[in-house]
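Let's start with one chain on its own, the form predicted alone, as structure tokens.
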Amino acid sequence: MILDVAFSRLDPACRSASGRAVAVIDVIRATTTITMALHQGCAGVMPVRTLSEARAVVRKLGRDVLLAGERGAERAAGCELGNSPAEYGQERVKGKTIVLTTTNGTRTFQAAAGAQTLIACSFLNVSAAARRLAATGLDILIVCAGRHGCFCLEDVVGSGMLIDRVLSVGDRPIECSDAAGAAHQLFATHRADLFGMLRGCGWGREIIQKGFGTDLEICAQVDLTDIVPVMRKGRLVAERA
């Protein structure tokens, strides 16, 4: 089994997604929010690229659908929800389908086109995600959302944590690429203080400045749930691992 990491959705490593088990990671905040929404009982999350696409999907689906969108950390105009995991309480989302568009995270799912298995991973479900990936028996690619196509510390640390978990549960030899090895080492550097890492990284500092600092407390929680968001016919649905 080969384990590789793409440091952003524009990384050439994404070209190898076809036929692999792929995990998308956007720790601050999209995959954390998606995991939280499914943990709280939403029917599914449809990640889309643009606001116009999101609105068109909502019109098509009709009932029991929520429009969620974020640009520059703020809730996008006309949306019922933003990209803060704190907004996705059970009373708000249970039984609803959420159509979500974010600046970076939701676009990353398109970068993994052709994946045989496609999941969302965050700190909230990292151990369950590792079990789900390992169980496929496929080569694994972890795709970091990054920011505007660039490296983000928190996503690479998240991928390193996922690698650490996969290595601990896998029952077959695993060969890590150089990128995977680097991510694993970066996680080892920060594993003792993940919340401090989130507060100190570039996007984390901006999130705090924009008034969403409490979101980082949610993003930093490890193994809150055994829910794994798995892509099925264009929407992420909850499966347990």
The other form holds:
Protein chains: 2
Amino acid sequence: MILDVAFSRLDPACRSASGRAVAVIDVIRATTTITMALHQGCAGVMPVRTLSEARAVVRKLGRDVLLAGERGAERAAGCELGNSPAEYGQERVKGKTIVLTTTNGTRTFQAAAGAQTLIACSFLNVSAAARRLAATGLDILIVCAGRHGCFCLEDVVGSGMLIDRVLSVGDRPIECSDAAGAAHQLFATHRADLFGMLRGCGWGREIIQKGFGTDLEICAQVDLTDIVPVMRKGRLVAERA
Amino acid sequence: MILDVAFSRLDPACRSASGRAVAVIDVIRATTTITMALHQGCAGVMPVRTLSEARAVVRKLGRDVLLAGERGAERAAGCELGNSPAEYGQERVKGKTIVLTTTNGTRTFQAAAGAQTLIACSFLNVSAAARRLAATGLDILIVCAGRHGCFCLEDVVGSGMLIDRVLSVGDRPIECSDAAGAAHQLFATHRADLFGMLRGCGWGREIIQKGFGTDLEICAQVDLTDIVPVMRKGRLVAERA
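Having seen the form predicted alone, can you show the form predicted together with a further copy of the same chain?
Time for the whole complex; same chain goes first.
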């Protein structure tokens, strides 16, 4: 089994998504928020690229739908929800379909569109995500959301944690690419203080400045749930693993 | 002073090359070979993208010129030199201008073409390269050659070593990007066994299979020289730092 990591949706490693089991990681905050939404009982999350696309999907679906959007960390104009996992409580999202667009995270799902299996991973569900990936028996690609195509430490550390879990549950020989090995090493460097890593990385510092610092406490929770968001016909739905 | 790393020539971080001091790193093997060539007394190295471009430049320059080219690790057809630093002995290169094209390394210089200062760095000259970069007083960008736009461990560890040296010579506050911090950490992970890292990384294993394993012994030599290849009008020439 081959295990590879793309450091952003623009990384050419994404070209190998086809036929693989692919996990998208956007620790701060899209895949944390998606995992939380499904954990709180929402019916499904549809990640879309643009706000106009999101509005069109909401109109088409009609009822029991929430429009969620983020631009520059803030809730986008006209949206009922932003990208803060704290907003996605049970009372708000249970039974609803959420149409979500974010600056980097949701667009990353399109970069991995050829995947055989496509899931969302965050610290919140990392062990369940590893079990779900390993169960496919496929080669694995982890795609970090990154930021405008550039490297984000928190997503790479998240990838390294996911790799750590896959290595511990896998029963077949696993060949790590250079990128996967490096992600695993960076996780080892930061595993003792994940919350400190989230507060110290570039995007974490900006999120704190913008007033979303408490979100990082949610993002740092490891294995809060065994829910794995799995893509089915353009919609991420909850599976337990 | 800002310190950033692009993990390949296709990394969007390259867009910030303009006005910065930029170091290109291709440990296996282009920047090792370029450093070695200048250390052995060659007059200058012109990195070009394609073989046809290289042939045209050689014809234009006329005398005291060597055509050097690599494709798929091997010496390219019709070239007098390949990309093995072992070929670049004094008896072969002294006083000559070398026109060099390689699959990843030489193309990386074009990605950083807007740089205020542009140098080549390898393990062979890492401390001298750090002094040269720090002396500019500019923000620093390190561009890894990578492989077809993807992450190569050896270039990132080389970047981390260069960062380590810049941090030790710099007298101004330095702000590392996430990518620069990660490279520095990966260097710390591998610093005790750089040769083992070169033999174990993806491209290192392929180079060994292709029969160039002894090149890795050359690539692994730290601070063999205080020569820094500096770009002047399309030609990398030797400076001491």
